[in-house]
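The chain that follows stands alone, in the form predicted alone, written as C-alpha cells.
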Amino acid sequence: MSAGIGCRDLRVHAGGRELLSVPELHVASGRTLAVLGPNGAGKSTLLRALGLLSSHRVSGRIVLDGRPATRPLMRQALAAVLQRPILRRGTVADNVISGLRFRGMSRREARTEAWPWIEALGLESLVGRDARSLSIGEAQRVSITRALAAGPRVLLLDEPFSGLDSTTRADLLADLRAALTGQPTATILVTHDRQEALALAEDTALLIDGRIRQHGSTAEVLDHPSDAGTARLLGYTNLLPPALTGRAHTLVARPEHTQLVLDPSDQTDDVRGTLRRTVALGSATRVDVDTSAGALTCLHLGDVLATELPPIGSDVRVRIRHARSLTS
C-alpha cells in the first residue's frame, strides 16, 4: 500500500459475534473516502479499528504509510473529530493549540502554527471565549480546528455534522472542504448522509450489516447503485422488476423522479397502480401508489392541491422520470 491508511483481513469482533469484515481498504494521503452507511452498519466500528481505537478483539492488519501500524505511530499521525465535540477547559485557543502542546511545542509556536487554520475555519473573534459558552456548532468548529492544526498524517470524522442546523451544517461543510483541499492527509468521513459524501469526499464506501458492499469514486457509486441494498441506502427507494417495467434489468427510483400522471390526456405508457394514500408534507407532496410487484412512493414538490389528487383507492399511473438499471 502507498502512502495513507489502510487494512488487509480486517475482523472485529464482540461477544462471539463478527461486527465487521472488510477483505482490503485503502484511504490515500490528500483523499477522503466517506463510508456511508445506515445506523448500525459498522461504520464507527470500522473507524475505530482503523485508528487502533477499539475495546473489541480486532484481527487483521492495518498499515500507515505502507507500514504496519503501531499504537505510538497512530497516536502521532492520527487526529480525531467525533460526532459530540469534547473540549478542554479554557479559551477557544487554548482547545485549538492542545494538541500541538501535546506534542511538544511551546505556546508561542503552537499559537502561530495553528492561526492559520483558526483563520480557515473562522474562529478568529472566539480565540479569547471560554470554550464551554460556545453553542455546538462553535464548539464542533474548534474540535475540527485542532484536529487539522496539529497536521494529522490521518484525520478520523465520526459524523461531525451530526445535530447541527442545516445552515451551520452547510457552512461547516463549505470550510472543511476547502480546508482540506490540498492538505497531504488520509481523511475517512463516517456518515449515513450522501450529500455530506458528496461534498467532501473524492472516494466513497458504502457499508451495510459490517461488509463493503460498494467501493469507488463519490459521483458513480451515488449515482450506480449495485444491488437493491445500496440503492436503498442511496436514497432509490423505488424498485421497479421486469414484470412491472418491462425492462431486462429492475429498475430503482428516487421517489422525487416518480410522480403521479396528473393530466388524463397524457396517454404515455407508465407504470399503473392504485393510490393508498397522499400527505402533504409543507414543500413537497408525498403520494404512495401500490402496483403489482409493490408500493412506489411520489415525492411532487411545490404545492398540489387535493383537489388536483384522484380519490384514494383510485387506479392511477405513475411516470419514472429518471430511473438506474441494477445488473445484481
Second form
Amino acid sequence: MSAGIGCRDLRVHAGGRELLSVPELHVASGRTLAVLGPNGAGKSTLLRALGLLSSHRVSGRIVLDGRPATRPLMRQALAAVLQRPILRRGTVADNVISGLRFRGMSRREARTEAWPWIEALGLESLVGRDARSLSIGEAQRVSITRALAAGPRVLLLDEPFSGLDSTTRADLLADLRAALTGQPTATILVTHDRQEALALAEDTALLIDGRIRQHGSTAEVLDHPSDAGTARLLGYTNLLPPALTGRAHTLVARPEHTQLVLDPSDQTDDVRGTLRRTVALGSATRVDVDTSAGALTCLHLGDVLATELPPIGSDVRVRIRHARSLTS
Amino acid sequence: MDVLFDGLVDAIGLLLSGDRDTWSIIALTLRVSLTATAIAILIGLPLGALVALARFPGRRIVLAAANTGMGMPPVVVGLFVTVLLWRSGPLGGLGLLYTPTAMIIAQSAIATPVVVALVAAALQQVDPDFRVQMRALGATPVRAFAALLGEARLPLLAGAMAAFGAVVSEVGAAQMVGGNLAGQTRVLTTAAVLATSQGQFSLSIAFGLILLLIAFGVNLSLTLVQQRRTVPR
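Switching conditions: you have the form predicted alone, so give me the form predicted in complex with the partner chain.
Every chain and every other molecule in the complex is listed next, the one we just looked at coming first.
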C-alpha cells in the first residue's frame, strides 16, 4: 500500500454497541478525502480511530505509510484540528509552534519553521496576542495554522468550519485549500457540508450510521446518490417513487430542481399534488406540495409574487427539471 | 486595644531578638506544614487527576469522599492518627506518637482530601478534549498531561494554597498527636493556645501574628506564581 493513511476491518464499539464498521479505506499522500455524513453518523469516531486517538474499543488495522500504525509512528505523522479550537495559555505564536515543540524542536527553530505558515494563513498581526483574547474564527485559524506548521504527513480535520460565520468560513476555506495544494499530506476532512467537500477534497466518502455507503471522486459522489439515505444527505430531498412518475426506478431531485407549474396553459405531463404551504425565504420561495407518495419541496429562486401562487389546498402540478435515478 | 498593640510589639520583639524558642517554633511550624502539604500534593495530585480523567467504578464515591474530607474536623483526624500510633495500636511499634512525624502524618491526612477534590475540579474545568488535541499534535501522554497541568495552573495553585492554609492553621490534630512538647512538637498554633490558657495574651497574639505572617508569605509566593502574566492582553 502506498504512502498515506488507511484502515482495514476497522470497527469501533462503545457501550456494547457498534458505532462504526469500515472494511477498507485509504487516503494517499497529497490527497484529501471528505467524509460527509449527518450528525451522529460516526464521522468523528472514524477520524479519532484513524488517528489512534479514540477512547472507545477499536479493532482492525490502521495502516500508516503501508505499515501497521503504532502510537509513536502516528505521533510523528499526525496533526489534527478539532471542531472547537482548543488553544493553550500563551501567545498565538506559542500555540502555533506547539506541535513542533512536541516533536522536539527548540523554540527558536520552531518559530523559524512555523513562520511561513503564519504568513500563509495571515496571522502575522496576531502572533503576540494572548490566545484567550481571540474570536472563535481567529482561534480556529490559529488551530489550523498550528496543525499545518507541524508538517504532518496525516492531517485530520474534524468539522473545523462549523460554528464560524459565513465570511470567516469562506476565507479560511480558501486559505486552507491554498495551503494544502502541493503538500505531501494525506488529509481527511470530516464535515456535513457539501460545499466544504467540494472546495477541499478530491475524494468523498458518505458515512451513514457508521458505514460508508458511497466512496469515489467528490464530483461523482456528490451528484450520484445511490440510495434514499445518501440522496437525502446530498440534498436530493425529494423522493419520487415509480408509482408517482411511471418510471422503472425511484427518482430523486433537489428542491431547486423541483418547481410548481404556474402557467395553466403548460400541459406537460407533471407530478400532481395539493399545495400545503408557501414560505417566502427572501431570495427564494419554498413551496410544499403533498402528493399521493409523500411530500415534495419546491424552491423557486428569485421573487415570486404571492398573487402568482395558487391558494393553499388547491390542486397543483410539479415539474422535476433535473433528477437522478436510484438503481439500488 | 492595649493587648493587641502589646502583642504586635511582642511579635516584632520576638522576631528581631532572635529568641531561640520562638524561631524553633517557627521552623517546626514551617517544616511540618510544608512537608505535610508536599506529601498531600504528591498523593492528591495523581489521585485527583485519576478521579478527574479516568472512568472507573466508584469514581464518584472517591470524589464525594474527598469532598467530605475537605470539611473533616482536624480533631477527628487527630483522633484516628492517635489511635493508629498509640503504643498498643496497629502502628504503635514505630514509636511515632508525640513526634513531628506524627504531626506530619496527621496534617497530610487533613490536606490530601483538599488536594484531591481541588485537583479534580481544576482538571475537569479544562476542555475534555484538551489532552486529545495535544496528543493529536504529537505530544506523548506524559507531555499532554503536563500541558493539562499547565493549563489548569491557576486553580491547581489555589488548591495548594488551600491545603497549606488548612494545615498551618489547624490546632486539634497537632495538639493530639504532637502533644505540644516544648522544643520538640510545639508549633505556632499549639503555642498560641497554651499561651492563651496561661493568660499570656500578648505572647499569644504575637504567635498569632507570626502565624498570619507565615501564611501570608507562603500564599503571596504561590499567588505571584499563579498570577504571573506572560502575555500582554
